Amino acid sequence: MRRIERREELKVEVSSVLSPYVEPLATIKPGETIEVETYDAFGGVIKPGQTYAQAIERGIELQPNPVTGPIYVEGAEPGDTLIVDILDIELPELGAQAVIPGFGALEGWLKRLESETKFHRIEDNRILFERKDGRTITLKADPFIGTIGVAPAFEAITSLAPGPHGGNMDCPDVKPGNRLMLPVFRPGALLSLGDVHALQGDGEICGTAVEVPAVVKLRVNVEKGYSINWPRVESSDEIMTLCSARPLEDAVRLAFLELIDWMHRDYGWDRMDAYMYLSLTARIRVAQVVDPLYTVAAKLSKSLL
């Protein structure tokens, strides 16, 4: 099994993006199985003694939110769909949260927000989050990939950013055991990833989570001639569909007209049948309102479809 290592160098223009204009770092045949080195969301400079105050004090540059990537598939061409099967996710023994001034959902309402960084150990698949009091709360790692896509078309995007190609979603279904399935746009795909999170709460609400670098196990396939227009993921019992907008409720209607269409055309729904079917059965999650688009997944259990 190949291991894809992440840049050296960091770039903005390189890899901060999803972008049609960067050269490859690799290429992959459909069918497979890849190992992928990613930095976290801070690009490496947030760690042990220097926190994102000290950073920006020490006048060091942060990397926004940088991917590994892009990875060409070969035979994926615009019109198919990229079949991603995220295997597994091998954590570090350290994560790192961050509150920065003018970034996050409560910026402006909770206060005016000073600079704060904490440090989260990751010991036997458990986060320890330690309280300013001394006490220690222990949670469960659930691990997944906060930014995958594709190249647009024929925009560079930032990484920052969700949309039809993926990207920033912070959506914790996109994880180990289930399956991605993104549009591609251009010759390749071009797939990127990074920003792996050990735990995210829905919402990620104040615009960080536990911020990881990890090795990701990926297995990536490509299903010719089928095409969709954001993306899904499958896990053993749900089908849902992940879209990003502003305003909030227009990614919720986004993400329920393409779960319409995927049961019209996948499993023989009427549209109108599904529509009220919908709102009788659905589940959302609010992945994440932080990032330049907000991220809905409607969700529907196999069971009733």
Second form
Protein chains: 4
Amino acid sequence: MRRIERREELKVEVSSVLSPYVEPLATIKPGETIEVETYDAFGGVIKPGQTYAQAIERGIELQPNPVTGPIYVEGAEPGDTLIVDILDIELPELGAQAVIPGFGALEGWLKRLESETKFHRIEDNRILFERKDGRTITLKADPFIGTIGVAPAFEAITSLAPGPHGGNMDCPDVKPGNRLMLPVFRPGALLSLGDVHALQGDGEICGTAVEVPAVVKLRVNVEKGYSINWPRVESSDEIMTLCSARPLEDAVRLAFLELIDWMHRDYGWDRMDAYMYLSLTARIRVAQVVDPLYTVAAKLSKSLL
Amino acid sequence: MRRIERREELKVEVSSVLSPYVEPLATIKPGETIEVETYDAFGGVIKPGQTYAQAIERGIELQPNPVTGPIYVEGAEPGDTLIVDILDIELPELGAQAVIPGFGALEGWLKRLESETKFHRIEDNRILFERKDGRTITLKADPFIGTIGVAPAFEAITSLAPGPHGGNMDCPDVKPGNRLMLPVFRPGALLSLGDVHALQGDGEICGTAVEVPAVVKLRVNVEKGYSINWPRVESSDEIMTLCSARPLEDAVRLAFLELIDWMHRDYGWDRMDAYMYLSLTARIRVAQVVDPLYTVAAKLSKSLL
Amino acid sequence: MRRIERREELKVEVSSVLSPYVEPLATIKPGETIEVETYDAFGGVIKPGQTYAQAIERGIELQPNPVTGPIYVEGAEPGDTLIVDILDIELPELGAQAVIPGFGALEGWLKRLESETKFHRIEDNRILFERKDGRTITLKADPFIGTIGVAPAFEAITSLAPGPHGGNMDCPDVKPGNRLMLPVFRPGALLSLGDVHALQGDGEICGTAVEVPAVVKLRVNVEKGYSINWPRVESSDEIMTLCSARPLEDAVRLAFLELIDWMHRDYGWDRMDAYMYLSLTARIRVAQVVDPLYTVAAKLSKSLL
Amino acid sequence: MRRIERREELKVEVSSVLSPYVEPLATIKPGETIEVETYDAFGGVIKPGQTYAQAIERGIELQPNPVTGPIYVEGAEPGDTLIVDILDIELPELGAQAVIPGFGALEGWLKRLESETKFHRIEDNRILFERKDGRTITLKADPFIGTIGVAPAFEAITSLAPGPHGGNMDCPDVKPGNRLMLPVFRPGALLSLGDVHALQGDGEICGTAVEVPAVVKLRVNVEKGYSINWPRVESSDEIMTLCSARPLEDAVRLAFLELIDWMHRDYGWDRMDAYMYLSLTARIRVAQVVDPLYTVAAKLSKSLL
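Next up, the form predicted in complex with a further copy of the same chain in place of the form predicted on its own?
First the chain shown before, then all remaining chains and molecules of the complex.
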């Protein structure tokens, strides 16, 4: 199995963007299984001995959400779909979480909001959350890829943003055991990824989760001649569409339009039937409400298809 | 056990409003268990032999979402909290669902959207969904109270809208086995309810669910001197806050502010700790995105408190 | 000419609501000219010697935005339109303005936002704005009625909110020389008004303007059998529709739908022609972005009709 | 005076993007006056004999909103401000306007919305608007640059979108006689422009205006060491900030934050004074509510500074 290493040096035009203008880091064949080394969302700047506030004080600039890539997938052409099977995520021993001024869903809503950094130890797939009163709570890890996407057709988009190309969706369903599908806009698809979270709740409400560097194991394939508009995920028991917009209700609307389209095209549903049926059976995951666009997954159980 | 019957005649000022200006239908004592007969959201107008389109054609006006009430609860005073334990919901043999022009999350987004009515048989706690191609899908019922609330302090609010007083929240967690808490704004609280859904997905995306008249069994109590800003639900394994706003992200923000406040006041959490912790552990339910304000539940597992 | 005095005592159910459930304060005939005494938006609580912060400290509760009314207009029936010609506004010698925590468009956006109160002297139709550095700026007054509306069909709506019934629209075009049209939902229309501003910019961005009690001279008529959905204003040179919603773009959309409808119904425009024409000629006034719904006026010059 | 010609061939990666990755079309010196040939927003595809519907039928792809550029301005460095004095716009004899499915503020709101194309003759600085009933209305032209901006720091952004870099703001104040200021993110600033409108109303409500190719005369300067966050315009009598976001209220908030900052930094205003003062004196222009982000100008009269 191939291991794709992170770039040594971070440069914003190269590492903080999903872009057709960046030289591929590696080329793989369809069906290949790879291991990808990813950066944490803070680009390694927040670490023991250096909180967010200290980094700012020391004049250290944060590279916004660096990704590893792009990875050129042979044979992928515009109009195809990239199939990414997420096989495994290897976590480190420590994760960081920070409340950053100007960021987070309750910025301006919660009184006296200041920067705050926590480091969470990770042991045996468990996360140790330390409260200010000294009590420690143990949480089960549930790691996933926060940022993963292809190059847009002609835009270069910051790795902080999600969109039809994927990107910073921060959706906990993009995790080991599940299959992610992405539209292909450029030859080679140009896959990039990073921003693994060891654990995250719906909404990623404070703006960050348990942010970790990681090693992600993936198998990448190409479905020729099948095109989609937005990312999709298939788990063992659900199908889901992942759409991003502002305001949040537009992300919901887009995700349901895509889900109805999927049910119609692949499962033979009449569109109005699907619309009324989903009104009885759908599940919505609010992935995040903190990035430049908000991300929602509209889900249907496979047993109900 | 007391049974509270529906009013014979529907009148919009009386039955389609949560209001301090309507004469109580009944008075109960704290701790009393009652059975309440509720209307379906269409006020019985859509029924076998009369689709939504036919009702309109025949010039029959729909009473918007009629409720049974108000029920005066002795001893409830402004600043208290009303505790409503939902014990049981008795379903009829048929439910109706309609896509109504000008209503539904994909109105204007889904092409060729016309009015459409479906009747769903309900047998043995199962719902039979008939597709246009003749295939029938059997779904497990999961009934809940779509509209339940108290009288606002001095406004009279249409029963179509949700708000701090409860109302048309359409949240599937307001169901048998769970406890609903409502702020009290007026002496007697003036509880009203209706709009039972035999089943609903997240978002209630087409604007309606399996709409049924029902008999709802409740036990109502008053928590003196404990006041809340927005409705809350406690289930066997979760606590949750139910907030309503537009755009949808503001409903999310309000619900998390309330949840952080709850964790702080009743469980001793520091607010910043709670904010960061919920970013790792919270669940969000998008109850509905089709009513005058959108409703969201922010949830935390009790095992994680 | 008839003078309608303010109620002596303010009571929230009576004075802070547009409601069909409040006893009329006066009855007038169509065509009658009246003088109405109005409260300022703070109900007189903020005054020399008592800033907002001091009022809170002293435990004085603010009556939210009290109105004078309702005024029963003989002959007005649901489906008619109320015609309100605004003839004159008599200003006092002092106005108050306050930045109130939890209120204002930049709440949570502007750093270190605290309560702040200013008193503005009004002399010769000019407003004296005193800066913290002692410099005084003289502004021309341009008074208008901030809150004016009829009773809703069956709801009672806080006088802080705007809607199809009018209410707290805070639109500077509702001023002497202009004609306001309001839909009639209840017999007698039940007109209420208050919240005069001696001057306000677009958006009423800090949440308040030059808030004054005033005497407003109006002539009220009824247009029988002509019905509208939302308030409209006609000035000497413009027609405009006033709609309120969240998010703000929905207020824009509603206002243009109404304006296209007006052009179609009264001026013979094809709807698509009107839509394309307004894309070249319309003016938008953002009246306020601080109340429970945001208010927008879509305008067309009469010379372009 | 230098004339900068349009590229012969349109290519989306080159002409439909504001990007640091496109080779400069020309290099100019600070203080230089130039004439720039611009494309119309439809890239010349909609023309007499070819409506939008016909172009689609014929399988002709629209280049989205092509721009002329980028123009490298010597000496401009990140952190500087680009000063663009708009001197003149030369109009052609014909403009096109189209309602395009999936586009326009009333998409999904206005019944029976289909594609529709109109060609407007332009004579003597007047626009001839032909109604379906044959009547022609003469409108005074008021031309401006719809799309103008610099290269973002590291993103490449579609020329359909506005942002801190300028772009598709569609703000009628970017017109002859006025000065536009743009932040510089890249060496040379990399200015691009296009999408001249011969006339547009507030909101550009149907999605397009009188779309024309044109020749634009500009003088470009660099203000060294003065940095701004968002585009600004100065006219003979107003200062204004142009911000873009969704929902629309966030564009309003951003524009006022920037305006308060401007008043504070350049005119010595205390921020709270400025906030309260703008609540009395500001004007808001809703430039457009149809592009990927909505654009608002917050304005203050210079006589009131």
